[in-house]
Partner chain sequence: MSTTTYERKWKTVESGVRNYKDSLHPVIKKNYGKWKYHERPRPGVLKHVGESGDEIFTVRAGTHRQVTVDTVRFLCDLADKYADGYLRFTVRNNVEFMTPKWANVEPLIKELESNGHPVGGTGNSISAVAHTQGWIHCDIPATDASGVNKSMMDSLFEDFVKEEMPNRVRLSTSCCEINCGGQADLAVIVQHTRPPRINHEILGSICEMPKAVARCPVAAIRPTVVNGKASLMVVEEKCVVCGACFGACPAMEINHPEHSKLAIWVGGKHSNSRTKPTNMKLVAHGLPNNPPHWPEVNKVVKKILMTYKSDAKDWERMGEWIDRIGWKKFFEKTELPFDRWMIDSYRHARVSLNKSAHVRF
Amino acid sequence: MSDKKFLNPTPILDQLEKGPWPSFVKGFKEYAEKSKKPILRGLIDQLEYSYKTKTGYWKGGTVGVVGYGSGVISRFSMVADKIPEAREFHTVRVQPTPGFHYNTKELRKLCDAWEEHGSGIMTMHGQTGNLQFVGITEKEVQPFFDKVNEQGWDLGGAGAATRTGNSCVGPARCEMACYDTLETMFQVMGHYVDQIHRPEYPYKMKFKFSGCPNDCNNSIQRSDIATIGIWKDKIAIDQAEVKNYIQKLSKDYLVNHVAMKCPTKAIEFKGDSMIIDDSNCVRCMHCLNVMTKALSIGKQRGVTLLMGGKGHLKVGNMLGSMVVPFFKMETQEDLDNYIKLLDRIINWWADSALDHERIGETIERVGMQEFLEAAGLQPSLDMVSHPRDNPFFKAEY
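Throw up the structure of that chain alone, the form predicted alone, no partners.
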């Protein structure tokens, strides 16, 4: 079979290559022609058929490796009789390193194993943060896992399990980090490793770790429990550097692009000095991001916990709600206490949730008060999103 005839005609998909933007179709076709993998030809043929019939044809099932109940997402074709090369197109999730630190030697080993056993298509990284190896048949799943496991890699989560965690680069390369995101992720994911591999929850549970309120991981939108670095004391101001910024950018520029953009109007410029009303600071990070040489995070550092972030499904998208304003995270004892708190929270959710109900949905259904009592947390004014809209309540005397 010649190179030109390896792929079958796809007149509908061809239209997607003609627009002004880069097309995923072009990339798939180029790689399929280069690799000559029938599984990729089947994938493209089924996608063409889906566009033609306006119907999706992938269904789930059961595929796994010995000793694991999750980590492999099964995809079987419902039109295997028409497109046998697309009969199976499973995905293997692999737990990434904290902060996504890799070296080229280890990545090359992973790629070589995937080229041998799978389609060669990878995503770095999925919404959960996985290294995702997309497109493999059932008979090749175990050999692929055995090979990468020998290299020191482990499966990530799938199904009603603790999902793969991820963290920002943290103190390894960021002066804004308020705690060690890398060590925290390593210990938390190690603590819940059994729940990653063997689903036992009502539904999925995602952890993400961001070193500061910039939340480079999008933890607040994408994780059930978001651990965000925070500080309690004042922002440190280097007035000499403030003066340099004024001389370089002008005072009017800083007023318009820093002070006026502060959400609580907590910033003021007087002469060549900058004044911040820290009692009104909401840690939005804008001023620190603009004036990185003049401003620094405070010295009393720790984390805040937000819970309930998720995508669609039952009640639509949800952002995480703050449930712990400040938790010190300096010593191993602090980290141990943090993990104990996570255990109390997750155990309550596992006992209280309905099937396929995320923790944010459970809290919304039963009420914040019941959750706080079960978790042993004190209510805080920071948890109030708006005043009561009903002024009448029954007081107990």
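The term rigid core refers to the most C-alpha atoms you can superpose between the two forms while keeping them within 1.5 Å. Remember, predicted model here, so these are calculated numbers, not experimental data. Positions refer to the first chain, counted from 1. Compared with the form predicted together with the partner chain:
Core-superposed comparison between the two forms: CA of residue 191 displaced by less than 2 Å. Once the rigid core is used as the reference frame, the Cα position of residue 342 differs between the two forms by less than 2 Å.
If you fit the larger rigid part between the two forms on its C-alpha atoms, the smaller part is left turned by 11 degrees.
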Contents of the next structure:
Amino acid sequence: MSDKKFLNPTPILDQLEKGPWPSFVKGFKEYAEKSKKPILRGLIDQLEYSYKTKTGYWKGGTVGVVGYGSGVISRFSMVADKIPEAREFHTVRVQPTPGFHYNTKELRKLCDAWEEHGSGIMTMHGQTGNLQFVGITEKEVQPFFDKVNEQGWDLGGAGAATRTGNSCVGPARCEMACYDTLETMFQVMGHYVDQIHRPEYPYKMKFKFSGCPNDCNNSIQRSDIATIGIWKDKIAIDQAEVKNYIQKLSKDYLVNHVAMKCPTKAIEFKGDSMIIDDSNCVRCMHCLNVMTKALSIGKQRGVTLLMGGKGHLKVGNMLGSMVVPFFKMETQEDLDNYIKLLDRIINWWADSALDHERIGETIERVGMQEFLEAAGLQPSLDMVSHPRDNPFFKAEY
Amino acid sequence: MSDKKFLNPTPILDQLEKGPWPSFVKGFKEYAEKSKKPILRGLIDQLEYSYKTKTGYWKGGTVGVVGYGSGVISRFSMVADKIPEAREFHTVRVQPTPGFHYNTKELRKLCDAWEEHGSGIMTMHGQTGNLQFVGITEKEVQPFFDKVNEQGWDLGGAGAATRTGNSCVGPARCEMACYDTLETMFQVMGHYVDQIHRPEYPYKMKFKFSGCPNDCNNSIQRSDIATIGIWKDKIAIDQAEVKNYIQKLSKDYLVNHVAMKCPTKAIEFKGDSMIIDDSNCVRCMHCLNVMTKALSIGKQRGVTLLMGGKGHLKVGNMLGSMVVPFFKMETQEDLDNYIKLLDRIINWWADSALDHERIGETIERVGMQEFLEAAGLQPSLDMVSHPRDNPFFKAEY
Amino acid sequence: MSTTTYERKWKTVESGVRNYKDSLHPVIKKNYGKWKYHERPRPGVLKHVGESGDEIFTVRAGTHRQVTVDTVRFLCDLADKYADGYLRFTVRNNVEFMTPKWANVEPLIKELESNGHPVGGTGNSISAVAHTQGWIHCDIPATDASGVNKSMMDSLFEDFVKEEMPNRVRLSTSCCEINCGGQADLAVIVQHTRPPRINHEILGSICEMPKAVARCPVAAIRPTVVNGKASLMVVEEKCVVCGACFGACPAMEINHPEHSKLAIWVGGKHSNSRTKPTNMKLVAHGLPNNPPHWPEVNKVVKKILMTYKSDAKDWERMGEWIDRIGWKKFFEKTELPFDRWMIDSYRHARVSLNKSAHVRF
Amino acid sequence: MSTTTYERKWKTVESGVRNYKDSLHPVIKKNYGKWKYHERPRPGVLKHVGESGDEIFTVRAGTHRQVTVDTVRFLCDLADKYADGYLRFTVRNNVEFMTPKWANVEPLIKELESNGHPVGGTGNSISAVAHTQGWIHCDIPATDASGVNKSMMDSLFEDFVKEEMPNRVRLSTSCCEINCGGQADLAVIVQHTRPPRINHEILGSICEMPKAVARCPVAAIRPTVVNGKASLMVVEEKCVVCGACFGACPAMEINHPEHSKLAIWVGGKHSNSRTKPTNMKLVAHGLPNNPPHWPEVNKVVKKILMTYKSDAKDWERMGEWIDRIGWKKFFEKTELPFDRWMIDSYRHARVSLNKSAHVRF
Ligand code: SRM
Ligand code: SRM
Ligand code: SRM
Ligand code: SRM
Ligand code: SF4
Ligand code: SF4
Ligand code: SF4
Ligand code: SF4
Ligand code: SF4
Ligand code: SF4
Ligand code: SF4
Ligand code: SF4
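Could I have the structure of this protein in the form predicted together with the partner chain, to go alongside the form predicted alone above?
Starting with the chain above, the whole complex follows.
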């Protein structure tokens, strides 16, 4: 901050230094003034130019590390003639720890390596979950990778590959977690490490792991394979705590905001106690969310598997839909079996999909029936909102 | 019934003579024994044969009356070698009165003509609404038609034509009727008489008229053009009668079965009185249906136009959807304007549709936006359950 | 019957819908559009009261729809005797007599019932089945609709003459997959299971081939040459056995005495009352086409309707009841098996999938 | 930076996800999977209580997501000082510090806030915007996501640090129509209005033509020849200006400083709480792309969120609130114009139509 002269004037961007929310412009500028990295000055100049002309100036290319087909997103400036300092500005995607947990020692080491080899800008985290190191030249990519790989980190996915996984904080700090999202992500992504590094699929394949149907990981909307924790038995009720809630919030409040908002009206308040018709409960989480002290998830735990979530290209936004209502997930054996199931499903997709077709689109194209058969899954009413409303099917005869 | 010998034995059909519901077999047999019509014996023999072999034996052809391209459905027997008496067995479709109202004089005259020229079997009524005279030979068709036409009747539609209309009992005997379904059907179908008699459209075009959203005419599901009565202002409440209902049914009943079942929760019971938030009422009819004595439809009346209802070929069952939320329908001028609107819409369809494509399918293919523009209709939120959830559109720039 | 050489004397008047005004009962004419409210004094009878204070009683009775002139004349006799010479029919093929005289109601009911026309079908009853032509007249049926209808109503008779269902119940039955009977709370419809056999002998001479090809919803029909003659073939893996081609081309024989089965659909609703109209959904298929009583079908029909009757709340239509309890419970309670064919695979299949973690155990 | 000729000494270990066990706070390790309940002592702070009776307090604070190593180091300093050397990030780019000591909470908050990291984003607040790369890194953006994000959060700041919304509010913003930011209660996304201009000069050399053709959702791209060279053309009537082709072929220039606009979408929901997850819906479009403050966009964003804030009931998410009041009232209350572009015209458009006579006047 001492020598303001390192950076060129950026009157438009400067306007984003003000205001109460943390300013990326301020962050960039401060670090640039301190580090005096030309690549950073180049970035800031180009960004100012983008803000002025309302146009982006990056184009793609191919940059990578030895042996990997993905993990680096390469960018070359289209205005390098005007602003040469950020001519190259690649991003290195690094798989984060599950639940984004860090100790400061390892994180500082990452910062040091990045300061040495790159721009010093990092995205914590990308929307898919990667720890993204933004702004590096081609020649620095391999040395940077080698350093972080030695620290125990590995690159994430890009292109037609398995992508970096993402898990909610789960059992680490959440009483709703029905399975170990961290360990499951760790092992599942470990199993697919080859598919992350070498894109060989028809298109991208994303995994997200949410410990319960609150889906803090947006898995239904944003991942091809959504693994969501769930329980089979009853919600545990602590009636003494129910009483406390009645005292604190009033019975009317609980009737209007818990019972009435239960999607299947499975809840009744009788006198001072709460009755849940568990056979009618659809595990929406709402009552547990409101009455955290009185209610807890059941003991018979596992996951439900939803598939097909993704953005709108080309078929309109797709939300994942249930293909396995319940899969026990308590032991290592359960997890091994789950991975076997995923393999079966993904192999089917890899064989059946058209180019650039994500698994939800493939299932939509061939029909859920055919998919279930191919994956060896039992059809069940849990997979549908309602049975079919048209007669266009050919049953056995 | 005296001389059982006219008919051949029909052991299978005979089983349908028993049971409490009116038996068509009994009806046919009795009339056959009395009338001794060979065509009827032929029909009954063929029907017995169908029941035995679980197979139908009619095939189509072309039979009609002079000047008309539709109105007669021709049938020739495929087993005329075995059962020659019903070799020809055509059906004459006659447009009924709106609301299916008859006086016995005219109805008896129809029976007499039919007895003279045909089998004596009639369908009261076909699912589209026709008074169907079932079973006649080609040579009798014209004489029969001339006779009924002289009595004031005309043929109904078939094929790629405007079809026979259908209206609910409406203002004739229903307090819910928001417009004159009978007169409207009378005039609209009158306007399209040419299109009923001479199929010139891409495909069939059905009209149904229901006096209110109870839709006793199944217009949303079963017609291309559904004209449904509706009001714009407030539901009239007779609070004295509300009190009576509370006394008779209990307030709990009304809360649970009226207020709670109101789709938008627009109803509140306060003390002895009932409050309706009319700006939130979606005119579903439920409260009016339950509390007929206390509630009545508003005074500012008209119709809402839904389009596109039809069976599942080829696109899956289609329910009509709202294209005109409110069209005043009180005067003859209103009705004339309504017919003009229908003309505009139908002409657009006739020009734009592919072969065998009903209007709902055409709208689906070109998009509601394009249809609205072509028909000169204003887009409105009433036409949708929700705005679009995908970004695939090109607005003006 | 008339003479063989017919000389036309009448010049056609394209008169369209017949003028209906002389078909309206005078009390109706007087109170036209000015009715105030109605009540149901008993099953099968409506009482409408006009703003004028006038009352009219309606007696509703079942018919066989496929009637004869003699039946119609009998109904005319009753109308003359009890209803001032007027009668009407409903969209569900029931007949209605209207009289301003309460005293006429009971004798009329008696006479109807003793002649086999049950009085009922009003309010929360099971009204008559909307049905179709079947083997009596249509050229493409795989079963008979009048017979299915008769066997259904025989089995459900008590609930036509009483008002003990949760809400009104609408049934339909159709004799081929095209479903002219329309959707309903519960519908019994032909469901084919086997692609059409092609009668190549006659196809070329009786079918407009491009029309048949165009009719197929899944583009499964292709031109081919058989014994040197142009004909059509069906790509069997694609074919969804809908039978649409048969309507356009009778040489594409979809019907089969054994392999054309019956399916049951529930939850169709047309009224806007409370919930929006809904399409019905498949809940049973592969049921044998077993005339003249279709016992396998009627067993399932009755089971579904009686489960609904005992389980649903007042005013809940079939589909609304199922929405509340969930499809899983519906299948449990009705003891029907759910199978993969019931999962939609057609154009908008996505809409029917469970795009959530909501699940019942 | 390192030397120009780099000699590799390290042999790659395809280690996948880093082992996380040494990244967990000891109290977390001890109570792993054995938490009992949580409370929120104040906005931005969570208290989780284990079955063991152990407590852990979480302090959540906003970051700029596009941080620098210095910011990360600063956060590490705080973690060392107050949280035993551990920290984590949330899926919405907030940072979280966990400590078993309640006494650490207030000083930590103070230090965060005085260094520009607002504490909040918990419970029924507006949490940080999920956003994307924008002009900082992506090759196809029409706007900058970090800037839109900053301007949105500046304007909504009070509702990040307080818990006064009806329920938690999730926002996102994306720098092109592809929407890497995902769906949300409210999303601001680029919406193009003009078909791509084709840069025929470079197309042949930089694009794999079949890939570009295949990318179009409406098959609007066709091969053509320009100046004797193979190139591509766009059938403009078909084109729905999605920009998907630009991702595959940079010569199909979809971006435009004026004609690439911003659109606002509402009602996306991912949780299964109460209602099933839902896609968000279009409620405003054609808003100018106006850096660095996007005032026109933020005015609408604020109007919508404040209307929701004052009108919705406890626990109602944006989409649930709109479901209750109806879309008509939503547009009325937010004073937004509804236009024909908001009526769906894409593949499943039918699903969004009002297939009923339900109507509000
Ligand atoms: C970096 C990131 C945005 C961010 O700043 O966080 C991003 C950036 C890009 N996304 Fe994305 N997507 C990112 C998360 C997402 C997400 C969210 C998620 O994963 O949870 C989605 C929605 C979910 C989904 O997968 O559908 C997403 C949906 C897309 C799509 C549309 C896919 C679709 O089927 O609709 C594309 C286009 C495509 O794949 O052709 C795309 C394509 C791209 C490309 C590769 C555009 C391109 O062709 O060059 C972007 C590269 C940007 C760059 O320069 O780094 N990106 N993209 C996110 C990845 C960071 C990470 O790895 O952690
Ligand atoms: C930390 C985080 C998980 C993580 O691994 O990073 C998290 C943590 C918790 N979430 Fe979440 N959620 C987190 C992202 C999400 C997301 C995804 C997102 O924000 O992108 C969702 C889905 C949003 C959606 O539906 O679109 C999400 C939907 C919920 C819900 C359901 C809310 C609802 O009613 O619809 C709950 C339940 C509740 O509110 O009590 C919940 C509840 C919780 C609880 C209370 C769970 C617990 O018992 O500990 C956690 C404390 C939250 C708080 O802020 O009060 N969490 N939660 C995420 C914090 C994001 C942030 O910084 O703001
Ligand atoms: C006579 C008839 C109209 C006609 O022009 O023929 C008619 C007449 C009445 N209907 Fe209807 N409806 C008639 C067919 C229908 C149909 C169509 C059908 O049956 O094919 C429907 C739509 C069914 C559907 O949703 O699939 C229909 C849905 C209703 C409803 C809404 C029921 C609901 O809650 O969903 C009401 C309201 C009610 O029940 O009070 C109603 C109410 C009435 C009222 C009470 C209206 C009135 O105030 O007079 C009439 C006396 C009905 C009674 O049975 O208690 N009518 N009504 C039809 C008699 C059919 C029959 O013989 O059974
Ligand atoms: C007679 C009747 C059944 C009955 O016994 O009541 C009937 C009979 C036939 N219908 Fe129908 N439909 C009849 C009402 C309906 C209805 C109900 C309605 O109109 O309310 C529907 C459902 C609504 C609709 O229009 O979609 C209906 C949907 C069909 C369809 C399927 C249309 C679709 O798009 O899904 C076909 C097949 C076609 O059009 O290609 C069809 C075709 C036929 C044909 C013409 C089959 C054929 O190709 O030979 C039948 C002639 C039968 C005959 O021998 O008389 N019929 N048909 C009904 C007409 C009587 C009348 O005019 O009053
Ligand atoms: S998804 Fe469930 S388990 Fe995971 S953090 Fe959210 S509430 Fe907790
Ligand atoms: S978890 Fe949801 S569905 Fe189950 S009882 Fe609670 S509120 Fe109802
Ligand atoms: S549709 Fe309405 S007006 Fe017509 S008969 Fe039914 S309830 Fe009466
Ligand atoms: S008509 Fe329907 S929407 Fe209107 S107040 Fe009555 S029950 Fe509610
Ligand atoms: S359902 Fe089929 S077989 Fe029956 S009348 Fe209609 S078209 Fe003919
Ligand atoms: S039965 Fe249906 S799907 Fe099969 S070929 Fe015929 S029209 Fe096509
Ligand atoms: S939204 Fe578009 S421009 Fe922004 S990061 Fe994603 S692909 Fe790139
Ligand atoms: S912008 Fe979209 S619709 Fe238009 S040509 Fe490109 S990919 Fe096709």
